[in-house]
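Next up is one chain by itself, shown in structure tokens, the form predicted on its own.
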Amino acid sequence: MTQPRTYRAVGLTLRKRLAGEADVIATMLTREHGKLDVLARGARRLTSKLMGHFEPLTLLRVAVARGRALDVISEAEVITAFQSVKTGYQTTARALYVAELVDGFSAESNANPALFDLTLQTLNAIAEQPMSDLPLRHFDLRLLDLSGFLPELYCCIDCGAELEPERHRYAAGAGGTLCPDCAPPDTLIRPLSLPALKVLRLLHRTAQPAGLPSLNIPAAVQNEVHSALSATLQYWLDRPVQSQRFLDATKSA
């Protein structure tokens, strides 16, 4: 079947380059069509109606034209700019974040709904809740799951036994979580704590970042899970996620 020659769909900008003199080439996340390259002709010129329309974290309801090399915006209008979290380096850092990590990890043209739901819900809550990580480390979880890549929290991912209470350890290239007695061979085995696996079961448990109960976990459980989540994540993704550094600067600062 042909495909129709313009289509329509909602979009989160996840980040821009510059084309030619006054074009932008925008990498949206879009629920009808998953991830898209979009040229927006004339986007920068100051006389334009899309200027200003494609800045990282804008969420939009656009009409696309097919292209031969890319597809063209014909029009385009902002639903909202996410402003709340663009008023801090913090909040700013966090929905980076967000946006690196769903960019890493989207397939071009592949529908994900449940991602796009997931990145729009992370970043109400970071608006909601900007000094805590907790949404972060929900949505680290929810993005390998949707990914097809969640990590083992309740089993050995060797043998298969049953994790026993202070009886486990954890393994980003191996799948998930070990067994004491299991050690596949080539793989990073990190200790992991019940403090940390019982956050890590909750996250997984916890089907949206507002459904998130208040707690007050101590700095080192935090870290602790955030380096699994870390670990897994940077595995998949094959490289470091850049957007941490300035995470950790903002919080250093």
Given for the second form:
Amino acid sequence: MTQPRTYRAVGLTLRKRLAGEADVIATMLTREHGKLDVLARGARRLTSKLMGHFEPLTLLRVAVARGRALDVISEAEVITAFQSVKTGYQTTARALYVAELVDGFSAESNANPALFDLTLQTLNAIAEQPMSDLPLRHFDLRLLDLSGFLPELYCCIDCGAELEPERHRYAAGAGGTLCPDCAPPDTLIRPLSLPALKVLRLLHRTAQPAGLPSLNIPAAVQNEVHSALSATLQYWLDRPVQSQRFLDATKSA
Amino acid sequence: MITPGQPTPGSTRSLGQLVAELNRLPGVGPKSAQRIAYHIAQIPAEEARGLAEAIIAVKDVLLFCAECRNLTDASPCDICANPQRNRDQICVVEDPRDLVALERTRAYRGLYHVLHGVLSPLNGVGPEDIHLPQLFARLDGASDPLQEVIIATNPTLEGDATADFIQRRLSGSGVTITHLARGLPVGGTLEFADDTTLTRALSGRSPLE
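Having seen the form predicted on its own, can you show the form predicted together with its partner chain?
The complete assembly is shown below, putting the previous chain first.
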């Protein structure tokens, strides 16, 4: 059966790159079709009807025509441009961190509606709590979960024994928590405090960022959670997260 | 199938090398590179030498203006050295081509600062990777009293992030910080304008005089 020549989708622009004289190639996460690269012809011309529609972090309703190399946008309508996360460079960078990870962990044309919903929920959470790290850490863990890389948080990943309080460590490359007796070869093992493990379990149990309780987590524990999740994301992504480097570099600016 | 660097059947090694070099230029694909290479092969020798010398001269002569960081043959550049320019206004642009576009309007008589990029979290481009430290050093050490910094970064996500970074860094310095008006382009239509543009056009509306 032949595929229809056009299709419709609701999608979030994750990144854009310039092509030709005035074209844009946008990477979009759509609910219906997963991640797509689409060509928006003439979208950089001031008088184009597509001008301004394909900035990163814009939720669009699009009509797309199938092309030989790239599918081509025929119509686009902005649903929301998430203006409230674009009010400053730090919130913008936080939102782009979400976009970069979604791009890195998504497969082309492989629909993942739960990941699409999580992405939008996290952008809304950033808009509501611009300087809170908890929605981002929740996103990190849920992204790993929805992509099939959820780290083990309750048992030893090596021997399977249930973890005893205060007797656990963490190894991103091994796939999660370890008991003190196990040490898989060629794996970087890091200490993990009980409060940090509890925060990770709480993040795992919370389905949506809006459901996160208001917590006063000590900075040291926040750093530990961030460090463990960051190592896990980088292990599976196999490259540094550029927007994280940007966030680190501008933290003191 | 044209493979840059490899002589195609019927071609030569030198032409293959030229195709490969041209193919590295922005916007030049393998077909265009081949077309340009064959064109160069057929033009008179002095014309080809003129092209080669122009490319070498650009690399030998061109440098950054010590003040505005624009590309110039001599530092300070013509704009910075011109006593007729307003020295109490600095317009911050992303790229030398943006400076050329603004100069074309003949509507601005102040000085410039060229960033040669924008903050780009997705590409790991931070403040130290573009000419932002030079801008802040220039403003901090300005001998003439500065009245206004005009931020003329592109109205993109990254351009706006860069503008926000500059604004935060300069807030409290006593200098007026402005950015170019945002809204509908000449010849544009309301119906197809995106929400962000329309919102900015509404908030930046001005009385008819």
